[in-house]
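Presented below, as structure tokens, is a lone chain in the form predicted alone.
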Amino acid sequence: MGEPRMVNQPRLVLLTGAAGRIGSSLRELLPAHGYRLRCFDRLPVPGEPDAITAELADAEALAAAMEGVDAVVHLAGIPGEAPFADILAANIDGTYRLYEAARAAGVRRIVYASSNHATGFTERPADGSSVPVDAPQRPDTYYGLSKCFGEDLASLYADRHGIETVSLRIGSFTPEPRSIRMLSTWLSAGDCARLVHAALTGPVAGHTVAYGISANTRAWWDLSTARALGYQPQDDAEDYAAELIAKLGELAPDDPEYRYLGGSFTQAGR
């Protein structure tokens, strides 16, 4: 796999999903950090006349976003549980073809966006110990299935195609903590881009797993992955604990929530 390698900051990012609600954020935040946008979506990007707006499916838009492009920050797909078919189509098959496009135009490195859910199903640790990066993957939904496949596919690409991936698993993108679950779970939009930064630019071999929050105080997830990258959170869920926990109470050991990293994906129904 050889060494880990650092890369000068890419000019030109072709972030797919850019209408969506991380997209949008990243839209306004990457470009502080540097960065040119080309946006492509399903949906048209507002404030972006030039924007692709097609399917992951249509091969000769995604060719022609890919041309010129330093990196990928991939978001698009289906951002929650849905029908399997569904999930299939926009998060299975459309993430392969991101990552045949990028390989056809020599694309070095993409930033995949994974989510906890990917381990929805594992269980907290009975002595508080963060979960580690190399937990298995134990998805709560079709949706974190597709997380999973895209894990393994980063992997595949690495070590026979030579593509470089931060696949990173998400928690809660909100622009505040709405639940107790969340004062562990939170990544604020600041720390998000920050994130993205970090896994653009930081020193990675093959692929690599980072987990997406800020530096909450009650964090679930080790963050050593992504502070190896150069992330440097600045936020902490903490600021609204109190606040919530005297509207919401504190959690119930047993509670799903706090239970499973997956929370209520986990439940029958969802």
Ligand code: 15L
Second form
Amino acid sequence: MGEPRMVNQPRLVLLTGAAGRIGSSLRELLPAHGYRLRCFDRLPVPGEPDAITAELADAEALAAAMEGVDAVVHLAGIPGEAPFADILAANIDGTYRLYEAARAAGVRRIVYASSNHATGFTERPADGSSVPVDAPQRPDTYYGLSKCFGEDLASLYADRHGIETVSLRIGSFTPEPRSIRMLSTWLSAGDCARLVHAALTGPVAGHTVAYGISANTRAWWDLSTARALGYQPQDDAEDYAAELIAKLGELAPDDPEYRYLGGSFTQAGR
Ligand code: 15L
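Next up, the form predicted in complex with this ligand in place of the form predicted alone?
Following is the full complex, with the preceding chain placed first.
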């Protein structure tokens, strides 16, 4: 793999999963960073002039969606645990089809919405240190497994076809942190847009993994690769800590939300 490559800021960005929670927030916030968006979702995306309603399995629609696109932000998929057959179709096959369509259209950069659940069965370091991005994948669900697949697919398409991908292992995207775990894992809407902007424009050599959280005082994950892309988070879940701890109490050390980074996802299917 060569030197990290800077790119001119992409102008037209294909946003898959545009009707979802993160997609809706990025539709609101990304244009201020200088992008025009083309939206793609299986559900109609209200109020967007350039929007395609289709499944990722619709090869023709996906090929049309890629026309003239400078970069892709791929959010589409099932956002939590589900039966394996559903994860296989939406997250695994869907992501493969997305990469194939991007390759055929000559798109150079993809920002892939991975998840912290790709490493959810990692134990929280006892010494309080943050977990680096090169810690081994350790999925906590079929959902997390599909994110591992997406990251490996991105690596293959970087090595084989020269497509640059930033895989963002997103923490907890919510308007405000709602649990003690989220004091560590929270990603605010503003920081999410700043992170995606950095991933679309920052220097990348092939496939890069970055954790996606705000500048949380209690962060569990190392943000150095995100910062190397130019990400400068501005929010900190600590602003909500006193109120949340007063309401919910601190986590007990044997609570799975405390022991494993994936929190309650590690209990799915047990
Ligand atoms: C995710 O990847 C999920 O999409 C989201 O619903 C949250 O559960 C989040 O992780 C989290 O870990 O809080």
